[in-house]
Every structure is written in C-alpha cells, then in structure tokens.
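Encoded as structure tokens, the following chain is the form predicted alone, with no partner shown.
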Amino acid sequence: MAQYFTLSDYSMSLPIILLTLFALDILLIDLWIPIDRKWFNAVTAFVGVLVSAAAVYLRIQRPLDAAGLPAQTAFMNAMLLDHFAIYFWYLFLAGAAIAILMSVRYLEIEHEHHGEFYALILFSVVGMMCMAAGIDIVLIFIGLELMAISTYVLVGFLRTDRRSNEAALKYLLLGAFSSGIFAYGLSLFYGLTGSTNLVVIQNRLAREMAGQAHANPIAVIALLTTATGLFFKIAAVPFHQWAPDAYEGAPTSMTGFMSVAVKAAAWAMLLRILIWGLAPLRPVYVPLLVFVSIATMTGANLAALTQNNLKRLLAYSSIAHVGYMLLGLVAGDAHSPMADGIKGILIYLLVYTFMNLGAFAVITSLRQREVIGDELDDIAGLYSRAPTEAVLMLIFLLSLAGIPPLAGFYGKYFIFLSLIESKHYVLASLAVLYAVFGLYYYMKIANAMFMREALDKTRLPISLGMRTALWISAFATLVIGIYPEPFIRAVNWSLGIAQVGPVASLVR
C-alpha cells in the first residue's frame, strides 16, 4: 500500500524547512540589495537561525509524540526526532549564528560580500540537521552531501585567493573520494541486512552474530569502509590531510564554522551509526578506535608544535581534540552503565563550539586591508593593540587546554573519568600527557600576544558584529566552566539517562 508524508512529518521538520526558506530568500533579495548594504543578508540569515531555533524550542515544549515517548519518527521512519537530534540542532544553530556575526566585516575587507555566503551556511546547517536526525542511511547520506557541497563552495569562496582555490580543490577531491568509500560501506550493510534503517540493521546484525565467535567477514569489510568515511569527516589520523589545508585556505570565519559545526555534524553521524546501527560490531571496532585515537593524538599534537600559521595550528589542535573524543567512545556507549564517555563527547562538542569559534573570531579580527592576519607574527603584541581581545583569546586558549574553571575542562574531565571507570588506565595516562603538549602550543600563542612587541602599533579596529561574537563565545566559555550543572543536565537529557554516580557528585 502506498505511503504518503503526513502533516506531522512536516511539523517535525519545520526548523529545517524554515532554514531552507530563509536561504532561498537570501538568494532572491541579494539581487536587489546595493553593494554598500550587503550586511542585510547577514541580518536575514541571523534572523533565520533565530526563527529556526524558536521552532525547535516550540517542538520540545510538548511531548515528542502523542504517547509521551522521548522520540518520534517521520518520513516513513527515515527521520528520528529525539533529544539527541535536538541537542545537536541547537549546536549547529549556535555555531551558524556566531559565524554569521564574524563574517560581515571580514567579507567586506575581502571584497567578497555576497548573499550566497550566508545562504550556503544555512543550506549546510540543513544538511547537518538531516545528519543528526537521520535514522536511515539514505537520509544521513543526503544530509552529508548537502553539507559537504555547501562547505566545498564556502572554502573556495575567496575567488581571487590562490590558497582558497587550492584548499577547496583538495577538500573536494578528498571529500568525494571518502564519500564514495563511505557509501560503499553503507551499501554492503544494506546488502547484508536488506534494510537502510539503522534500527533494522542493528537488529539483524545482532541476530546474525548471536552465538558466533567471529563476525561475518563481509560485515567487517563494511565496517572498515564505513569507518574510513566517518574518520575522514571528523578529521582523524590518518584521514586528516584535508583539514590543515582547508582551514588555512578558507575564509577565516568559515574556518571557525567548519571547526565546530561541521565537526559536530560528523560526530552526530558517527554516533548514530556506531552506537545505534552497528552496536553488535562494537567488539570489532573498539580496537580500531583505540589505534586511531592514539595515532590522532600523537600525530596532531606533534604537528601542532611546529606550526607558525595560526589557522594550521588550530587545525591540528582540532584534530587532537578528535583523538580525545574517540577515547570517550572507546570507554563505553550510551547504553552502558558507564556512559560518561559519551557524555564527555557531547559536552566536548558543546564547549568546543564556543571556545574554538571565539579563538577564530580573534584571528578573523586581525584581517585588515593589507594584512592577512593568520600568522603567529600577526598576533604578536596584541595586548598593546586590543587588550580586551587579547584577554579573551587567552581565556579561549586556556579553555582549549582544559584548564579549570573554564568550559574546556569538563569535556576532558568526563573523557578521563570514563577511561578510569572502564579501567583503560594506559589510555587515560596518554591522554593526560598529550593534554600537556596542547598547553605548550596554546601558550606559544599567549606568549606572542603578551610578551612580544607588536609589528604594527596601530589600534586594532573591531566591528560590532565581531565584538558580539567574541562576547557571546567568552560568556558561554566562562558560564559553562563556572556553573556546568544545567549543561550537564542538558547532555543527560539528550541521551535519555539519569544523572547518577560521579556526575551527580560533581554537579552537587
């Protein structure tokens, strides 16, 4: 019997529909806006993000389904609107809002202030929302490609900049290659189970593996190819080669957006697939996660030590944080008694959104007419040129290093706690050791800001939008660090678990 989409399906996807309409609206009104008023596109995009966030809020003000259950499916069970998806939707919208504020003055300086930039940001968020809410691999892949194609264009948005063009081309080629491998792995799982729904795949894999000492070799091949695509999207070693080049060549405000929102979307997809879909294969993929996490922490931290380009340094820093988060997945999944590892990942992504965007906002503000502003020398003596921005940058760097009482501490705390609880003492020791490496290269930036003499003595002009982005990021970084209880409860809510054990004792 034929199935049709219902009004409830469209109601559940209202935040996605609204973002799409605002993106299309920007493409239309941009034709009539004079060059000196292109900032109106940013206002439209920002309003679209706020309207979409309001639609998400209105959705959670009532039970997610008529029976009061914590989740509801839509579009013939392709979309799952649960607390997990809503948590990530808020992360994507927050990252997009701050990135829009960062972009206005930057694009004016680059003479590339076009409405397409903001429309592509909104389209990429639409793809991210599909990735987080998708419970069917077809919808997840469609969302992934929508996000990826928008991001490819945004990375190469500076058309006259050779670095931007080169970065976009590398990102496109490697991204297309990884997407092909990822799709191949998913197709193998479809062939094994006869379904594209992750819940059905999980049940049929569990039945197939029941009573067997070893996994089906085809399932192992499917797992490896799928994992390869996932590792590329989160930029884990050895699938990280695209990240430093893409981060360096992209518009700096776009680099900040990629480092948080795109990374969070990739993690939402990874958690959906590994925890919800491929849970029966956990004994197979945990050793792989251990190897990749150690390689990621080692390679990224050592590479970051030698960087003098701020965007490349933060790119390797971002890769190193992926290694820490993978350890949380090693320690346990959301359905285990020790779920602190998964909570650590979600808290990490929350705090990383603000502290990393804040750091990139400071770097974006260094861009002037004749100064690119992404080298370590460009931030030298920043305290004498812009003392407030220098102090805020120090806060972001200390938070990235995991220094309490700033927000970044709690991500590492729950990761390390989960490793100790699950008796992975060696991995916990390695993670702490590499956190010290991170502190060194973050303090290298701080030393340049406060101890070195500025090459340019003029005061650094900061636009209103940039100041707003900086203060929002700093406020969130400080508040989450000083008063983490509401945010830890939000993570517990997103996973549908009770607040017990070490978490309860911490937040009391």
Given for the second form:
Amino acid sequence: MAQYFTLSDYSMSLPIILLTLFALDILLIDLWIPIDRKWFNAVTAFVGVLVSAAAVYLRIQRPLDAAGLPAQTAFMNAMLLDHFAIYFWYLFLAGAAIAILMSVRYLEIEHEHHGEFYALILFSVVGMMCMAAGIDIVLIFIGLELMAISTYVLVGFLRTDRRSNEAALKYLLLGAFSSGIFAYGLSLFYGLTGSTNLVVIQNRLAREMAGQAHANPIAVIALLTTATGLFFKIAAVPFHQWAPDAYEGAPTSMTGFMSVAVKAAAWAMLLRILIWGLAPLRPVYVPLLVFVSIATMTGANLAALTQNNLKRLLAYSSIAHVGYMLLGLVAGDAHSPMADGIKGILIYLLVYTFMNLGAFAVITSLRQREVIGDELDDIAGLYSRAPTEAVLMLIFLLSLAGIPPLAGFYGKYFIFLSLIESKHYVLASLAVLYAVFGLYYYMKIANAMFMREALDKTRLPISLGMRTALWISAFATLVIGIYPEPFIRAVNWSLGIAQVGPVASLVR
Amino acid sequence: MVPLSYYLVLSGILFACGVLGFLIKRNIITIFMSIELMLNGVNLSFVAFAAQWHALSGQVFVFFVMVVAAAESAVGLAIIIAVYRTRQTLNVDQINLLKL
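Having seen the form predicted alone, please provide the structure of the form predicted in complex with the partner chain.
The complete assembly is shown below, putting the previous chain first.
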C-alpha cells in the first residue's frame, strides 16, 4: 500500500503544528492561571509565534535555499511551500505578535482577559498559513474557514458588549454567506477541470480556452462567483458592508489584527487563485478588477470623509487601500515581465501591516476604565496627554496617506509605477487623485490630536506591551521608508524574480 | 441513469433558494439555515461532478464542507445566543447599533 503522508510532510508543516500545540497548551494552562496572572497566556502565545517563526526559518527557508529549490510540495501536492508562502507566513506571524502585545492591557480593562483570546489568534494564524501555502482548493477552503471561524469569535469576544455582539453577528452572517458563494464557484471549477489542484485547474483551463474566442459561459459564472467570494473576504466595494461594522464593534486590538493579518491572508488566497489557478481567465477578470477597484477607491474614500469614529474611519481607509492594491493586480501578474504590480501588492501588505497596527495600537491605548475611546473626540489633544504617542500616530497617519519618506509611500509607488508601465494612465491618475483625497481624513485625526483641547487632561497611561508594539511598528514604518532596499529584495525573492536591482534602476 | 445536468440544476436551485432566503428573511435563525442550504447546494454540485469525473477529491471536499458547516453553526449559535441575551430579539432589523 502506498504511503500517503511521509515524515517530510510533517517536517514541512512544523510551524503550523507548533502553533497548534501552543494554542492547545494555552487552552489547557489557562485553567490553572488565576485571574490576575492572565498575562502569562500572552507570553505563551508570543513565544509560540517566535518558535513558529524560527521553525519557518530553520525547517523550511534554510533547507530550501540550501538545496537551491524554488519550492517544495507537501501532503500530496496540497501544500506548496515556495518563497511566496514563506513571505506571507512571516507577515502573519509579525501581525499576530504585535496584536498579542497590544491586547494584554486592553483585555484587562474590558474584564474579558481569557486565555482563549490568544489561543484563537494562534488558531487563526494556522488557518492563514494554510491559505497562503495551499495550492489545493480543499486546503485553501479549510484554512479560510479556520481563520474565519476563529475571527468570528474574536470579534464577539466582549460578550456583554452590545456592539461587539452585533459586529460578530454581522461578520458571521456575511462571512458564512461569502464562503458559500466562494465554495460554489470552486465546485464549478472542479466540474470544469476535474481536479481540486490549482495547477491542474490552470493547465486544463488553458487547454480548454486555447483556440476559443470567448470563454466558456460556465467558466465565466464560476469566475464571477469565486471572485465575489474573494472580494467579500478582502472587503472590496460593493462587498464591503460587513467591514466597517465588524471593525467598529470588535475589540480594538482585534480590529488591528483583522485589518492586517486577516486581510493579508485573504490577499494571499486571492493571488494564489487568480494568478496560479485562474491565469487563463485573466482577460475576463481584468475588467472586473478595474470596475471593483474604482468602486472601492471611490466608495471608501467618500465614506471615510464623514466618519467621526476612529475605528470606523480606519476601516474605510483600509477598504480604500484594498482599492489601490487591486490596481496592482490589474497591472501585471507574476508570470509576465510586468510583475511590478504584484510586487507592489506584496510591499503594500508588508508596510500596511506595520503602519496600520501602529495606528490601532494608539487607538487601543485610548481605552480607559471609564472611556470607550474610539471617537474622534477621544483622541483630541493627545499631544498634551501623551506627546510621544501623538508623534508616532502622526507618523503612522502620514505613512497611511503615502507621504514620501515613510513606508506607505513605497506601497503606492510600486503600484502606480506598474500601472504607468502597463499603460493604464487613466487608472494611475485616478488612483493618485484618490490618494491625495485620502490625506484629508488622515489629517482630520492629526488635526484633532495637535490642534484641539483634550476633554480629559490626565496623562494617558501606556503599558509596556503597548509601548513595545508601538515602537516595533514605528521602527518598521521608518526603516522601510528610509531604506527600502532589503524589503524590496525580500519581495523579489518571494516572487522568484531573479534579477534584483537597486530602487533607482526601477525608475526607467 | 440520471444525467449530470439534473443534479446541477437541482444544486443551482438549492443554492439560489439559500441566497434568496439570506437576502429576504429577517430572522437570524432562518438566515442561518439559508446559508446551510447554500452549502448543501455546493455539496450536491461537488458530488455530482465527482461522479462525473470518477475522481474522489470532490467527495472529500464535501466532507470538509460538512465539517466546516457544523463548526460554523456551533460558533454561529453561540454568537446568536450572546446577541439574544443583550437584546432580547432575533430580528436583524432591530440589530442596528452600528451604522454609517
């Protein structure tokens, strides 16, 4: 009898297995920890993330590089461990680590400091890892659901809070609905090709499409349903309605985590499916992407203008960023010479992780015993209450707006560059226009922080974990902005682009 | 033997019923059941295609969809109970604290 799983399969998935073990360990140990020592769970979770990152490096990245292989498959070709997957794994782990640091004091204030919170964060990272490494739709779907179900619970973690409840309910209903649509699209692709493996799907679709002027109508329906599911997951207009509600109601540290890691995972899945699996259908889905990205930029930027709730404002801002990233996909795919668009998306996701988590860290620290602290009025006069945090927040906001010496600039730069290179001049100018537009609502927050009087003039206490999270995010935002070369190299490496030039040579 | 298209039409109808129910129903439990209906449409389509292609992977997918649906209902019902405890209603129109 053939052996299905070998030791090397388990060795390849060691980071995932370790994270699962740490999460189970937290669930178990939590029972013995008294209520005032719950921070210990956060320490365990943080160590788990570090151990998992070490395992990614030692067990996967180094052996791959040593053997000179571009990729390795595991679990009967269900999992593809290439540089793309490794890049995203690091990204998820970094996002989870910062989110854990942010959560400790927040959960204490909310009186909901349970070990399950950290265990669920780790479980959702396990799901994300399966999504980024999955090359089989079965694995991608399970990873997606593992991530999503963990996130539903995390959004509703403040059980007695009516807003948290409502957010969880809306997220659950729309998330499950979109998973259903997504799975239906996958079933049609399975029917067209007879395989659940994305590579096989791509080959058979290409063979079927060859010599035909128009795509098979079933393939178009399958593409539409699959893409709808994917757009729901990355929260693109018109499938974005869940995002502002879920982001506003969720515990603030969780909102930060959702807007970076969960979103990055959805992007990894989207790129895997659209670029690896459905590449033959690219002529069909590019017009769709153009429409969705214009709608997303317009809708989100307009809606963000009138927001007075900080979490909601940043939710709309994160939707707007999805609009810019989608343009990168319009511009090019990894197998063509114009891979700059995909490169732009990966850099964007990297810098977005740090700058957005930083901004959410500041908002999280506004939560006090008596103050919910997510309205624009609550951040007013922050400069007099916590000068360092106010300046860091300004850095994050400027970076989100894409001001040059900061990290956010490079995300936008590569995407706009790729648009111009692929001769999408109208789209490029539209995107630049919206980016300028976005400056207004970011500056609204900055204006409140520096120009307005604080309602509550007491000094804002910042916990050690929060301070660490803030400084890591600020450091990364500044370093990527000032010296982006190693990060661009990392992105090139993750896409397997051999020729690596200095940044200057990219401006032709 | 029943031709493939019959199964596909049935699965499409099941799926459409689920989508329709999700959009027009106002009770959370009913909406939740509509989502299960959608997933059953997906399952039927996978099984039909698996039989057509004589490939097992489609049937394996169905098992996982069923597991996922069960996990989702466990979590979903827990959230619905939490919502009910804080609001004493299961009508989605009255769960409207968060809006523009």
